[in-house]
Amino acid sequence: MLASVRSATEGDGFVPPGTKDFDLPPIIEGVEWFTKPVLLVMVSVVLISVFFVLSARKAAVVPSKFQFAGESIYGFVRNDLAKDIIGHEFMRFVPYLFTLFVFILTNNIFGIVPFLQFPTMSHVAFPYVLAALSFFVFHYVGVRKHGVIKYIKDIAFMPGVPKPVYILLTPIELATFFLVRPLTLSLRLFANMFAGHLLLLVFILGGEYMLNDSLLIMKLFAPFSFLFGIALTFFEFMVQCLQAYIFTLLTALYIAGALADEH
């Protein structure tokens, strides 16, 4: 992440951060797959597990602050994302939606945590896997309820549409359900985390470059770059929370659609 600053001190001028700053070397030499994003995913699983085990270990009628925090997150996913959207069958999907929301949120927030400062979801493989899981879940639910033939038929031939329209509509609907949904679900999350982290790098590394520059005017502009980077950090926190919410919300909507009599 400091390659841009090092290049600047060598006299090459400021080199803006790019995709190379997301291509991190392995932590253990020779173990190519074990990079910082993989480590952060492992850390997130441990942190999430410890947090919710501790928050539920000594549950009481009058909750402690720790218990209240855990119950608030669970209640939000249960009521606002599962119950309100899926309906009376919501409870069996709460564990998945809850895990999905907390996992994405934690890995997103890593992007603004000091010393970690890397959003795991800015590596597109992780959003792809999560989208594939959601893709499997909502299609499995639809097939289990309606059967394979009826499920595919309802997708391909929307009821109440004139038959000639099916020539255009059927390919669009099939592409939407089996290609567009998982792609947009994953790429939306990836693009937001990637772009947000890149912007933070631009202003923080740019500020450091100007601070080390020999020109006085550059040094005077450096604090503004840092301040803008700090302001963007708060904005990025909002985006990180929003993207975790949107991913989970869309998954719940897709499940609700698969369960509906006409989807």
Second form
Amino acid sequence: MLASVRSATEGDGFVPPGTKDFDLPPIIEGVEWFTKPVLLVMVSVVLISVFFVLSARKAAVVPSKFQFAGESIYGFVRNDLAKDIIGHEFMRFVPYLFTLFVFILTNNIFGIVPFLQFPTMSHVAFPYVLAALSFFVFHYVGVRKHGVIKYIKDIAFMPGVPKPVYILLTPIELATFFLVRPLTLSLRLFANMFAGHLLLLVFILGGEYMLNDSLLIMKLFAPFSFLFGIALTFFEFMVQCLQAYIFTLLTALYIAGALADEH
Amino acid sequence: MSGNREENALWSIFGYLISGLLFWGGIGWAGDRWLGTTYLTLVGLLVGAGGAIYLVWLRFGRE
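Having seen the form predicted on its own, can you show the form predicted in complex with the partner chain?
Following is the full complex, with the preceding chain placed first.
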């Protein structure tokens, strides 16, 4: 991974962080697809599996700390997300929502874990796939419950509106359900992770550059840049949790909407 | 849906506004390109925003 550690002082003057900082080289030369984000996703899958298998294996009535931690996360997704939003049919969707939440959360937090320090979701392909999955799930659920024709009709034609108004409203409804929803779902997650990583790079690399500058005044102010970088790291942690939550929350809301009898 | 109606409304309003602006604004923009005018984009955006707000009212306002 050392090959991808970057310094602000290469070349002349300060090199501001940009999109090229997300273009990481393959870890093994010649294996083009195997980059850091891919490795991080694999690591996250292993970590999550091991954590929850271990926390559930020796499940006891009086839980150990480990079991308690696992059960708190599960309980949070099951009760505060699935049950509150979807209602009586919620149990079917808990596995998906739970996996989604934990997967996104872990991969987001990789952004501030020392030495890993890269949020997987700042590569837009990962949020796209997750959003496509959620898109498929909530439409599938709706189609299964209502049948294709009734489901589309429910979306496209709001009851109690004079017919000509449908020319105005139907395109908006269809665009919302089939375009804007998956797009906002993925882009919100991607943009937050991308911008957050960029923000941290600015302050950390800026601090490094100032520290290496020949002027004393620059050296003196470098610690402030680092301090700000640390403060923003805590802020990032908050954003990372929040984004995992919002993604899961919206998926649950969309499922609930697809299950509802009428809009 | 259960007790989270306000929360639902909040997210739906956001989605409707975006798609209203995108769709009708896009139509207006295409019209401008086609006819060589400059005001249709604005008209489209306003129609889209209006339609979206109407839709939000239909879905969450009337009871």
